[in-house]
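Single chain ahead, by itself, as structure tokens, in the form predicted alone.
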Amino acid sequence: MNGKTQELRDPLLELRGIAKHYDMGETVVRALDGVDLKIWEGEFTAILGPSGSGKSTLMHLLGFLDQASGGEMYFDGENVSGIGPNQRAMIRADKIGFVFQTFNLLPRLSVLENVLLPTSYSRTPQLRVRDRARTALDRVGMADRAGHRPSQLSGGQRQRVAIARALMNEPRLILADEPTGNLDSTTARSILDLFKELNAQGGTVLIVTHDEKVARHTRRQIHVLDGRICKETTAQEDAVP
């Protein structure tokens, strides 16, 4: 999707001049500082920078799993800036896909079982419900792994199945943070081709990651340094080698 294109119609996401401040006594930490941003429908996109930058405050703010200090933000065109925290989880259940580096499978329960999470309350009948989750299992290439506990997965298989419990709900936004944070590195680039996979789909994939490697992967990287973003760069700069 090119430049033009995306302005012809309104972001996934914007912020526009968000911060969030922490008070810690006499002191005010400025995790984010009047951040501007645009994710668009369909993007593949990254979100770099070291520890204390403040990616991770930027990505909570970006699910939904806290609120700005200051500034505006915006979904699919509404202002979501002032919503409260029942508003956020019905966002964060219904909209976002998250998906995490320690893949928080529980392990008692089977593969299909923890796909089927997300849909603990749904209203929808449990044979349909169970078909979709065999059919994110397919996939990502676990539908064989259904009936298996995630002690008898490897770290990349367990990724697979978490992002198999993040595409049930069928979210607008695939959130991941450090996806291959515990994976070797040939394992690590098969979970980011499927991520590229569910992009070529129509996802929108927003990783978070410290790893400048990881984030070559993607279309276009967000730096931050010091609660700003300080840079963006495309995949046409930054080649994956």
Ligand SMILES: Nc1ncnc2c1ncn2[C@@H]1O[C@H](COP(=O)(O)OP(=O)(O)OP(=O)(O)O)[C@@H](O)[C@H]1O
Contents of the next structure:
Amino acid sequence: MNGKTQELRDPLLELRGIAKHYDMGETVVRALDGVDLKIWEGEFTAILGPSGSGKSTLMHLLGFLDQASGGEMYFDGENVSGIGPNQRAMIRADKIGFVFQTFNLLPRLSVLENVLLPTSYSRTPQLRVRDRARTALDRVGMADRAGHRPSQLSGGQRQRVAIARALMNEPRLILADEPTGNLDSTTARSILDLFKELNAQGGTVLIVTHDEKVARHTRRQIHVLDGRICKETTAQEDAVP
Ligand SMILES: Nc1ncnc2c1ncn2[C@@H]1O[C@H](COP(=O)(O)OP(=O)(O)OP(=O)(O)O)[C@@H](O)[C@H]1O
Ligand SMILES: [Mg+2]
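What does the same protein look like in the form predicted in complex with this ligand, given that the last one was the form predicted alone?
Every component of the complex follows; first up is the chain already shown.
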């Protein structure tokens, strides 16, 4: 999306002067300290920075998992700074897909049942959601493993299932915290290729990582240091061979 098109539309998410402080009694931890950020629909972005810089804190705020202690946040042009936990939970369930380093699959459930989890409170008929789950598994190349348990899959396959689960509610934003942190480099590459493909199909994807090599796969890199955005870079897609 070029600059002109962006100006005509609201960003999907916008942070203005966002702070997240933890009062630890004698000290205050400034996990985020004045963050301004716009995320546009259709972007493929990395949040990059060393351990403790505030990446996960930022992701939790962007994913409506947590509330800022200061500043303003807008979703689709609407001010969502003051909303309560119930409203946050609704937006989260409806609009955000999460992917984690440790996959977070439930071991007793089959692949299909894991993917169905985000719809457990949905009123959509069973057959329709099952169809959607199979489509999601197909998109990540795991349709033939629907009946397996997570323990019967490789790390890369588990992450694919977790991504299928994140896609179930057709989220406006996919947030992934170190999604390749537990994978070898070849498998990591295939997961990054999958995110790239989802982005090419129109998905908005944001990856949190401390790894420059991972961030190089995305089109925009936001560098975080000591709770602030210290630099932003953009890469041409052809920068990664
Ligand atoms: N619940 C909390 N209470 C107090 N301090 C916290 C809390 N959560 C995070 N912090 C602090 O906020 C800072 C940012 O933490 P955060 O988890 O966002 O870092 P990160 O960049 O994700 O690091 P990593 O790469 O290790 O995952 C750290 O100094 C951390 O100790
Ligand atoms: Mg983290």
